[in-house]
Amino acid sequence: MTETTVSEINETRASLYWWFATLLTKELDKEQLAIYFCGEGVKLLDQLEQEALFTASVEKIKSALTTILPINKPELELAADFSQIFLTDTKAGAPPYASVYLSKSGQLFEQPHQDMVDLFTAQGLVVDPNFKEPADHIAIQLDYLGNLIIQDGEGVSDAQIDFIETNILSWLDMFVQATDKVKNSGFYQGICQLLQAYIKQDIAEIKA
């Protein structure tokens, strides 16, 4: 069996999308949050924060770093603002879901879920059990398009182009701008901004 050969860009690309994927799965623990005060987390955002496209929305991340940093037990604050972004509805917050924002219902497990079931177990695929959420969740898409970028190597197939335009960018803006209506640190939206940045850089430059 040959080894897949996977570029530097794809696996950077891979990479920063898993990173999108981990944040936005669940509340990040003392440890987690402690990288992005003292740790790689800092290089991360210091290195995405050169790239204008990326300024305001690492500068909106790290403003909300520094505002719940002197709290006592910040993670608690970052716990709370997961959940009222993402574990609520869509009037009060921006559910993680596809079928929220592509379906007339704006229910869950409409065809966007649909369609990302279809498309695993034609692969072979499964969502990890331990995440009980619909397959439309951002986190679960996001994961996926890393693994798709590994597997293309050192090339970019039509099959991840045409994933992140359908599954993703479809209804991308709209979860961004649902998360801009909450007000709390700013850290998630922060984050999902720095997300829509990213990812409409890369399929411009994919397609280029």
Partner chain sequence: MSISRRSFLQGLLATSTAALVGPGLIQAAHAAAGDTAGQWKVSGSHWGAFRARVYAGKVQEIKAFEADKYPTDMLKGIKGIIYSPSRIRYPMVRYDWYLNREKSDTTQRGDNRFIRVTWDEAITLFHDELERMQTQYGPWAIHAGSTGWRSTGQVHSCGNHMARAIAMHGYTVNKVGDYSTGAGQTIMPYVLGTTEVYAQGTSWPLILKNSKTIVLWGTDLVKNLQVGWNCETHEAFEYLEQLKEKIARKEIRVISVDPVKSKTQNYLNSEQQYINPQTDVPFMLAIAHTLYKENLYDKKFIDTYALGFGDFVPYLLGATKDKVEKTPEWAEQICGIKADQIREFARMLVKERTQIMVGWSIQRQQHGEQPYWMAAVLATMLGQIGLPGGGISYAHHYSSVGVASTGAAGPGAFPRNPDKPDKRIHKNKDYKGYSSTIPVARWVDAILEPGKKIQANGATITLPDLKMMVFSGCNPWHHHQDRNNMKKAFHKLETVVTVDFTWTATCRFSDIVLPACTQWERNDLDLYGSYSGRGIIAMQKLVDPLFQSKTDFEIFTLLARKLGQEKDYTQGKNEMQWVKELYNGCVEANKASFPMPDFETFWKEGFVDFGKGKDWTRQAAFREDPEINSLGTPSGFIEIFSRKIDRYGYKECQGHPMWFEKAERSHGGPGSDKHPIWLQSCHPNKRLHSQMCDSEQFRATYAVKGREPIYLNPHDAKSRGIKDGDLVRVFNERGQLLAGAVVSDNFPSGVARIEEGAWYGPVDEKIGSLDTYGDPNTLTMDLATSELSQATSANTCQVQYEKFIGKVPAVTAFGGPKEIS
Given for the second form:
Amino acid sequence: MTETTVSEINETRASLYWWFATLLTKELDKEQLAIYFCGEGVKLLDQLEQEALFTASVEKIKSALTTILPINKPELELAADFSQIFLTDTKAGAPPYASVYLSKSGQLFEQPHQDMVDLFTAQGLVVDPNFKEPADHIAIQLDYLGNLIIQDGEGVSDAQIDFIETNILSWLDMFVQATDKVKNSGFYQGICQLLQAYIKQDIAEIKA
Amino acid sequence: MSISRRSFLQGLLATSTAALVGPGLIQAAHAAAGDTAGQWKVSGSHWGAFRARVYAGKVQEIKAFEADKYPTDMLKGIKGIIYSPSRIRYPMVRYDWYLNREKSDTTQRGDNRFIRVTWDEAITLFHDELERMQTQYGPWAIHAGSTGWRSTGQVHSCGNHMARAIAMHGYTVNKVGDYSTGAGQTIMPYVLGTTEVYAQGTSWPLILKNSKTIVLWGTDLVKNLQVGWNCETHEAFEYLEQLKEKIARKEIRVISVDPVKSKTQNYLNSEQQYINPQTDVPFMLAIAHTLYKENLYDKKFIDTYALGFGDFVPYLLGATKDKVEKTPEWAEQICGIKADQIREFARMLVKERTQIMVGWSIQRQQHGEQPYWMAAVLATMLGQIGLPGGGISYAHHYSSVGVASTGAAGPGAFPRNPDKPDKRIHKNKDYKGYSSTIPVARWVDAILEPGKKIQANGATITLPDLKMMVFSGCNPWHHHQDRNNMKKAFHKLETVVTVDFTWTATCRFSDIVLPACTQWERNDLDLYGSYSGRGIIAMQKLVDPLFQSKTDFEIFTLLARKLGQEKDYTQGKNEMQWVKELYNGCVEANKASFPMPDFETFWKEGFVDFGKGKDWTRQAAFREDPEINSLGTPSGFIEIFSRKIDRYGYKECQGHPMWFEKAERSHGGPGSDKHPIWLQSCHPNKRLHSQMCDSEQFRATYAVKGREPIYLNPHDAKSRGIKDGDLVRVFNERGQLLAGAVVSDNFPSGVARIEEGAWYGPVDEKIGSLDTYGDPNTLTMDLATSELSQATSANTCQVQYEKFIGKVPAVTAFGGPKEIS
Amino acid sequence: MSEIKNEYEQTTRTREWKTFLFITVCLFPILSVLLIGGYGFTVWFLQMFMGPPGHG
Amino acid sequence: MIKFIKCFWQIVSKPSVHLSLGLLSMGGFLAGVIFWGGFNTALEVTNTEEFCISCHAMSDNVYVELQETVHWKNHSGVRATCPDCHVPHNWTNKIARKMQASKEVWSAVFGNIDTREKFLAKRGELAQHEWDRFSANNSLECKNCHNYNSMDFSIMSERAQVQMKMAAERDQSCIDCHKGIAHNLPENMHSGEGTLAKLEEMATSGYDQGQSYYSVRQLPLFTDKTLATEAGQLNAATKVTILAVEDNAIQVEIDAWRKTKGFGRVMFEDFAMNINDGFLSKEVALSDDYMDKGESKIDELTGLPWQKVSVKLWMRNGSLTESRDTLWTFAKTTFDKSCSVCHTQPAENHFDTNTWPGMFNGMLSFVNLDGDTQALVLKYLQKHSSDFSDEAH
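Okay, that's the form predicted on its own, but what's the structure of the form predicted in complex with the partner chain?
Full assembly next; the chain just shown is listed first.
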């Protein structure tokens, strides 16, 4: 890895995108969830809540956490929520793949997937073979975005802006809207809305 | 680009995010990507052998294998199966079952939440349940014998993998028979000495040369020959084309005995003998009556080759208990064919060489044994059995039957049975008085009425008290009858495990769902040409298993590992070594007759062709020497009267073929006042049973408003205010469904068709709820054909339909589990 | 006389030596080989009538 | 001539005049030692591989074939040379064999098998000599290295275990099963599928009069010991009792039942059980010369009359085995393996004896078994059907 100096703001941005990526990659286990009941997670949510644009979605997340707290095994309840939203198809949930929203067929592995593969190939990258998900998965896109930000060091490259606009924002609204049709604790719906709010605020800021 | 995560955590969020961010998902690629055009590979399917272009890890296009001159357009559906949104992507467990195991709320089944688990946990759960069943109950509590059409490929044959791994753990309940030919395959060994339904038939060239008349009795060759048990190459279509020409030149007469104008009839431009549904036996009896009365039957043939004609004639003449003479006039009242026309038909049959081809539809109804038996009696009376282009066959519509066999040996299969049965972990064979094998269609009865005693093929079966079902590549929520009855049964089950690649209704009603990959995500081999044994085809892996799916071989190897017997399971060989082993076994078996290249050459070429087989006449050997080449019947002769069946003392299948009124029948039959329409649920034209229904874009080519089509008679539709393309609610006292109307002249009044294999998607989990896509088995009756075969009676089904008005519910059949809100 | 005798002795001695050598070097070895061969042939011929060698 | 013998006798009987007793005995002893040394060396030279393959017939044919086998090259590095297997180790037999080799010298000189074609044409006869020898001495040359007592059955495969244990019990001759282990089999013995050879391997050699045996495959029957007129065919796994053994022919008795509709040509194992024991030609079936007829009964399940018969016919000496166990093991393996291909595989005892033929014939389409194997597997299924199984099903 080449040593570049990275501005504090870019470090924060990257960290946040990675945080979203982590949440959308897979279910939280018992220990990871505990952090959101009384730990670092609470702190992070509190900080984010202070930003007016984010208040509504953070509240949604917090209320979901309150709902599931008294349940015997809250991590399982949240896992069921996760599966209900992200592991089903478009009719019942919100599969986290760009192809589903952007292609005519509504199938997986369509052009948006090919675009991501081409992008990665051009830069000598691949999706971790253990992850076994299509490259247009939202978590992979966010992970890549975090890396783009770090790579840019102190500034913001056109590539970064272009990636956010063409590869993510092109389908994020549809995706977030799809999550909303699922009725459960609302934790992941809140996360997705927070992501939507954050990325919009972010792009506005860096373009300014 | 260099890739990182979690290394720059300072500032505002530094303290908090460190613990919140997981490892990265992207890494540096090791090798540069290859060519840009992609690579052509060989594979196959029940729909046909094909070549596929694979580029960037994706199947880009598919074209028919060059040896297949008549490919079906179902090849267009293949990509849609691989990339279907209905694919099972991860091992999933029903949430409530995960929390409460056997005490879970089973009434939620079909409408519930699932959670994702790791493979490790999924296999542990699967294993623990098998273990619990064996220790808490016994081998009678687990049914792991139900199998379906599998995918092609002999190494990954899913039923074999399930059977082998589970047998290494303990004994379970098994099945006999299948849903397609249950009645036929049970009755025919008593009559003609083999199952007939799975037997090679007289070769087409001999039929084309010698037959003057071909009677298609309830069989639709053109529709059903599109799919095959192995990788199909559609050789029979060449002969159908020749037949069409011969009909045009009036060299052969083809008459289709069918209530419906079949696809075959429309293709061949041939004649139809209309008959009321389910009344084939009265028609046949009246033909026999005419042949007997007019002395047109072959006495010498009967004397030499058959037994029991003398015991049958009194029934024909009305000298037995029912006192009804089976005259054409009597039959006319039932089958709707004019008496004189029946006589004409009988005379035509004996005039010249006549080949009778019987389909499977007429045995998938109540008393399905009778038309099969009676057709054999007719053929015996004609005396042409064993002559080229004469006699009778029961399978010319199936898997290239009628295309001469090359005689080459096909590849074997991954072994179904454990190599070391002594190492079975649970050796308990005590079924507590329950039967260890049950007729395939009676498992729902077993769950609902355990301990009930039923008669089946000469034996008394005690239905076992099933607690756990294991399915692999098998979709009973398509092939079994009466969905609402099945829902009741599934409420009683403690655990259901299903291995599949797509979210069938069976998966949605299960507790543990394991994702297999499709047949195109693994290396394998199979025969092509099915019954013709035309060649061996390589099934080269097109893409890696998608998501977390695994091959059947891998899945059950994991289970075997859990049993501590991984090596006994795999014999220490991996997938490719098994492919090679099966191929080399085939080379060895064909050594003297069919030289084959070494494995590497075969795999590179993609196939080995054995050439054309020699034309062959069914039963010719028997006709030539009935003593040495005796039939497999108890006497060795054709049994017009079976003393063996007579001795069973059954009510609905007695010593000789008879007419029995059906539980439901159209055209004035029982139940037709309330539900006047006969619903036929024949094999689909655009699927293989329920396989490929999940292929979305292809489904859209035939679905009507997103629903399965129901084919309606124009007059019937009009009288109900239904137009082509309307949504129709079809119902009877057993259930209700939504389907899309296709109005067609091919269908007579009182008859409607919904093809079986349409996926089940009820509005909710409640009993009686409306099916949103159009699965005909929501309406069919779960009724045994008779005490003899206990087979399915799907074609005995009366319904009513009306134009659907009101809020249209969304289709819930596809895309995985629908969940409680 | 003694000379003749001596001569005679001389000839018989040579003959004896020659005979001895002939017998030990040529005759007996040949006879032995013939004998063994003959034995072999006999056993073989016997085998042809009584079947090949069996086992104890 | 007499003079010569007399002279010889004189020389032999008369004590020597000049040569001392010591010298004579010493000289004789020395000559004896030298002779025996030379003789043995010469004998051993003829007992080496180099000597054997100095003949083209050997080096171009069997020697090349040997190089493909485990007796040439294996993981332990022990190998067998020609004489290890083909020359008896016992002195008398070895000498006899060496004399026998005069025939081979003759052949070599006159070039009887100097081409591959000639060799192949003669292979059957040559092989038969070796097999006969091995059969008679109970495969002594094999057993010099391979000893039943030293075999660890536990590390053998399942099927090998069953067979080897049975063979060990009877101290069976190795060549009964392992023909063709070091050289190719005669051409007609392949007859395409390896199964025929496999079945033949199961046959034992040497049959005792009065004993019962089972056929390993379908075998032709003849009317007399000249084996000139065919009388029918014996089915696989059929019990016969040996009445007489005559070189290449044996007379056997088959106890069977037959249906008397038609000519009564087919023999069945038991009354009303369609377990095929073989069939008779029309002439034999109609003649009284070859059979004793017993009781007659009607089978109520078919209404056909059956008759007990005891048939006495001739067949070729061979292809019989003492017990059906090995045949059943082979049949079961074949059934388990071949029948995995289709929908499901019914258990043996799922059907009764008379239902199996119909079910089995219906299953044959995809499995491509040769006729002998089909007959054997069907009989196995029938003999393990619900009629013979105690297990409730």
